[in-house]
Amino acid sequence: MRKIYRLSVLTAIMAMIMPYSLYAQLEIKPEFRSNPDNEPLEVHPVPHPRQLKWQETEFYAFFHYGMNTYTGLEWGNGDEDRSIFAPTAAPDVRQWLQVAKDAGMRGGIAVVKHHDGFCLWPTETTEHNVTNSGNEYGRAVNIPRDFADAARELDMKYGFYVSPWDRNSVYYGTDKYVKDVFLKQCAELAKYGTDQFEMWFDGANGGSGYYGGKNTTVNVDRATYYDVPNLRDSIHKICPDCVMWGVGGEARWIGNEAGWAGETNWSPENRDYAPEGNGMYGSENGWFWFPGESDAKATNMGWFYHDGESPLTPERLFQMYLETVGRNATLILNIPPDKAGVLPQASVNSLVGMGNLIKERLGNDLALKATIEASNTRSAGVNRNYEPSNMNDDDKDTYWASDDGIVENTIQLNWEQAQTVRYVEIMEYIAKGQRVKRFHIETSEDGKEWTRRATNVETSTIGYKRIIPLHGSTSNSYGSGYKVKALRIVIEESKACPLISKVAVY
């Protein structure tokens, strides 16, 4: 057990009156730390169980609908009349949700008020919202409230982007528009469900803009201007493992919108990072838990609904889960409703073939016919073990673990038959921090001669969780698989004692 040295009061003050001579002879008595589990130390830094839950979602929607969605802008200026938004017929959120949980989603965002500052709810702090819009479905729509029932019914989390930056608001740059405005309307969204997710901010810091007529430029610093520790604890005490995006410091941009992190991707980060820089790979020592999020989109336009669109191909989408989701990040996948407030047919179809090849090739787990063992097992505690059955008995919350200092390990799986295998997934215990540094994978056909496979991935971090195509291609993954009796996965280097919650093979 660990000794744990602990001055006292008293020990303390005489420590600053008494001539060092004297205090050197203090007896300084250790006290021992109680862990009848022998559960391994955190290595720090650790995620909030809010963050935890939020990586769990993995794999969730962006719908981007809203006044640009009838200008045919991305950045709409704040000058827009309010009669533009004049829906063809009333949104149909349950339908965006309903695709998206198709497509293997967990979740989905709906923006709520982009850069132009027009509200798709009925709001207190501003004239430009739904209520003064140019159609009886447009003075209907209120999409939190919407969204928010139809993600219930069909088992979904939600959340809600809403812009900092707000080009139609006078205030904007002002404190007023931080106190009477933008934390108004968060406070307005959270009470909408206390069960939401995420909310997300844009990184927007301002710039030219109509704000109320003053058709100026306004800059503001984002990291102090919005208020952003008072932001999180009022939002936070009416939706408790809501997390906030961006501006919000508790989940950063992965650093591109091109649906990719990087090969090696640490959890933990520095909120000063450079997002274009370093947002894809995190680092090791980062001082702050702050996962990565990667937002893309699934059409060839705008984030927005533009006339002409086409969707991505199910296989570039899948492409894109392998590159985010199977490197320790989430995939927000952004689905932009149309002028009839509804995903087009398209789009429908290329999500659903995207989750059809999610369920199809990592769909049916090999790892749990499998007998699997590890080179060193921690000993068991009280109420729990470490024993490499944790690692495919399909329990998110047990976990295979090394004693404390071995840090090079040997992970085997082994099946009575050879089976063809193309994708491994590891997942470490991150509730503890995450550790592995440098690994690599091997199988073998008949369970004696080993090659290693995957080497032209840089096989360095796995976070959360990790997919390594074992041919070693992300963009034509499937290939015709390799006949194995044997696999093992081979950890080289670790921050601590690794902690392995699941591997599966596919």
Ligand code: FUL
Given for the second form:
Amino acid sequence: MRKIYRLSVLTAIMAMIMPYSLYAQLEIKPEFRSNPDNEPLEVHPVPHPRQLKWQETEFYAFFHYGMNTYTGLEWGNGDEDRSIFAPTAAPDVRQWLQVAKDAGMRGGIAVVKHHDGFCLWPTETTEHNVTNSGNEYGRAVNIPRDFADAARELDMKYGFYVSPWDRNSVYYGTDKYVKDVFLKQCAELAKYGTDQFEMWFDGANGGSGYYGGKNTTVNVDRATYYDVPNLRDSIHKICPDCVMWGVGGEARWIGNEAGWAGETNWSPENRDYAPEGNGMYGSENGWFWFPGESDAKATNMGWFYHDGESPLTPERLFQMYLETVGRNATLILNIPPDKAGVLPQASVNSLVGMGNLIKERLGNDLALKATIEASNTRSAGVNRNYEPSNMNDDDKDTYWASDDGIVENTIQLNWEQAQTVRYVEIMEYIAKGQRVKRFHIETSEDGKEWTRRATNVETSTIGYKRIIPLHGSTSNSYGSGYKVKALRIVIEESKACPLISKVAVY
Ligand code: FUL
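Requested next: the structure of the form predicted together with the named molecule (the form predicted on its own having been shown above).
First the chain shown before, then all remaining chains and molecules of the complex.
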């Protein structure tokens, strides 16, 4: 007590006798403050770093290939004779991934075991695998090995779909299945590459099947049966960046298989979201960072190849892209390889057509040549500033932020010459949580009179990425555009000061 008294008397005397400028020099320098960069606080929940990397993959392919390719079924019963798996040529996984890359995708996920239980690699966990298949091509198949190699060669991310439900295994429904079959299969797959970005666990779990000749119905409680905590931990030890999808709890099903997410789409969600059908929208006050992935088909029949199928048009696929990647979800788009183990030419044409539309329509960012300003800007710290120019600098790690408590803000872009604009893309810096709750976009021909655009669109959440067609339609998506000299984004409401890492205009 005495010490404190002495200290404060000393400080008071010093303040009186010291010239002001000298006293000011004794203030704590910014670099010694606890938050020298003046960084905004997180709004929880926030993504795990592996979920952030996953989100950046944005758009990737799904390849359903396996026993069903040769039976024409979508769900094999598990009693299929292994000799039926007889590719007419060596499956060309490099072609699959090359087409995905040409379509503008950043990765792919190959099905290596579907519900019928037939494994597309030489596994030690069951005889029901390629080594016992119908011909030389089949016996030489090792999809995980070749897919991982091709992905690395093409600089694509990769992962595998392994069905937890196994209609072949005699052990399905018992603890032995989980321990000696399913978890071991996941561990075998993890060894095909420590750099996997996602492991896909289907939601269809239990029902009728062959089950090693029992021909019965087995139901399981998918929330507890698969020993998910153990699965997650053991895979993450080997593949630290591998997001465990679905039952794994690190990314959620978007709630439909038609290629769309809600215009309002929160990445926060609660684990028991499915009964409420919230997959498309997430929950503003969700407890977990549980971002949405939309799985959709690029063809008109099933997930697996079927004779007579045809691909959707590039326009339709582009619409899906706008309604998923453009609405804070990722898009995993399925292209089925045929009986020769290649993607049919018609699918290739459609996919490449889609890739061209993405490039043509969303490839030339007009914001890069605009000046950009904001109604409020957070003060800079020692190593980082929050200037508006961070939004059009093409660097995802820099962002604009406002001061704490300023949750309404206007961001304005100005061009010297009038530009024809059709889409606005906005990205939040989600490492510190998803914040924006409501915004709208206006354009101006002269920088004075403003017109609100996309009035029919729910301009609520932004999230990792939001793409707004200014004329308000994702299906008739191009249009002639608007000739403008200025454009502004008015953020009306945000959970805390907004953090925007990118504004692009096309
Ligand atoms: C579903 C499965 O049952 C389908 O066969 C397919 O694999 C799809 C991606 O997920 O739930």
